[in-house]
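For reference, the chain that follows is the form predicted on its own, supplied as structure tokens.
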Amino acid sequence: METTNQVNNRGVCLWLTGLSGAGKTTISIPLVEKLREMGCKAQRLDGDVVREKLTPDLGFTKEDRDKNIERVTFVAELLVRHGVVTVCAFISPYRAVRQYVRKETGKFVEVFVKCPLEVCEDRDVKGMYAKARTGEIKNFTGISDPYEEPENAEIVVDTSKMTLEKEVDTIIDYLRENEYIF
């Protein structure tokens, strides 16, 4: 019996950016699951996992954050070139670095995972925001380091107002409408 593995997508870098606790990882997991159920080649690159496995040598200075994203971009571009919907969940606080990713990957969709700082702090089970506010953690995005909100993100999901299901559906709808998935 012959089987075909039809792929129902084109390669694209789907870049989820937002504050710590905004919901990037929370969205990326069911998003990738749903894409795979639809017959798409999809892969998730998550900030916490990448920092542990690919960039453990880097800290959180601006230079180290930029180097982290540079390495992730290399991996994302390879995946995109091989037809994979690559879902990247990174704080990536600087606009210039996100522009770099856009340029390098070629096919890029910026998803602003919007959430008020107070809500992110309320969600913080690790207490990182509290540690940042006391100075225990340096260079913490949103507290002692800036987060430059996207000015023209293709997709904006406000996790303080939307359900997870609606957030995932909003992204899937965009991918369909723009013929990244079919």
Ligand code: ADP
The other form holds:
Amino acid sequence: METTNQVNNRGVCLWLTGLSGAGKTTISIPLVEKLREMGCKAQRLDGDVVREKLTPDLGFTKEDRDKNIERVTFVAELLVRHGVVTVCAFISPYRAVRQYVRKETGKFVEVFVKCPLEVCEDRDVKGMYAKARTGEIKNFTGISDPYEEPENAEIVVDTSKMTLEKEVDTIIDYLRENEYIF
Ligand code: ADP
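Output the form predicted together with the named molecule next; the form predicted on its own has already been displayed.
Every chain and every other molecule in the complex is listed next, the one we just looked at coming first.
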């Protein structure tokens, strides 16, 4: 039987939220790679890329952050509707807007990419925490802007304690157990 066009997944919005430097992008890359190897349709939507390509007009006030996520939600919903595992990596610090994405996309799995602020700051992947501390960057999540931790995330991965491989496997296992992928 011809199986090359077989798709081994349903559409779902997999939403990675967490502080800058927590590991959202780092997890999303091998995750999508693995899903594709498994015969799933998968697509990444990453905060940094979206802000450069889709929402360059927006800043980091609460209003702009909400608008940023609302536009992403529009794209994510289309992908989900067309049967794609849509892996979204966004700080998305506000609980209410994450609730909005949940409602709009219908099939939504929240992944809390958990990591203590001190560890994220120590990693300082993009040198942004240092700038936030001096005030050069304003409205920086965790330093001068709030982060509202998820209260009922479907998945929590603590990147200060787990290996990247284990984090990816935890997410894949959840998707399999809940029949989003097969
Ligand atoms: P975010 O997308 O959340 O802003 P990044 O993925 O850009 O974060 O950065 C996370 C950093 O943490 C990377 O430099 C990555 O190598 C590092 N890191 C260390 N341990 C882990 C882990 N277990 N899981 C994910 N990232 C990790």
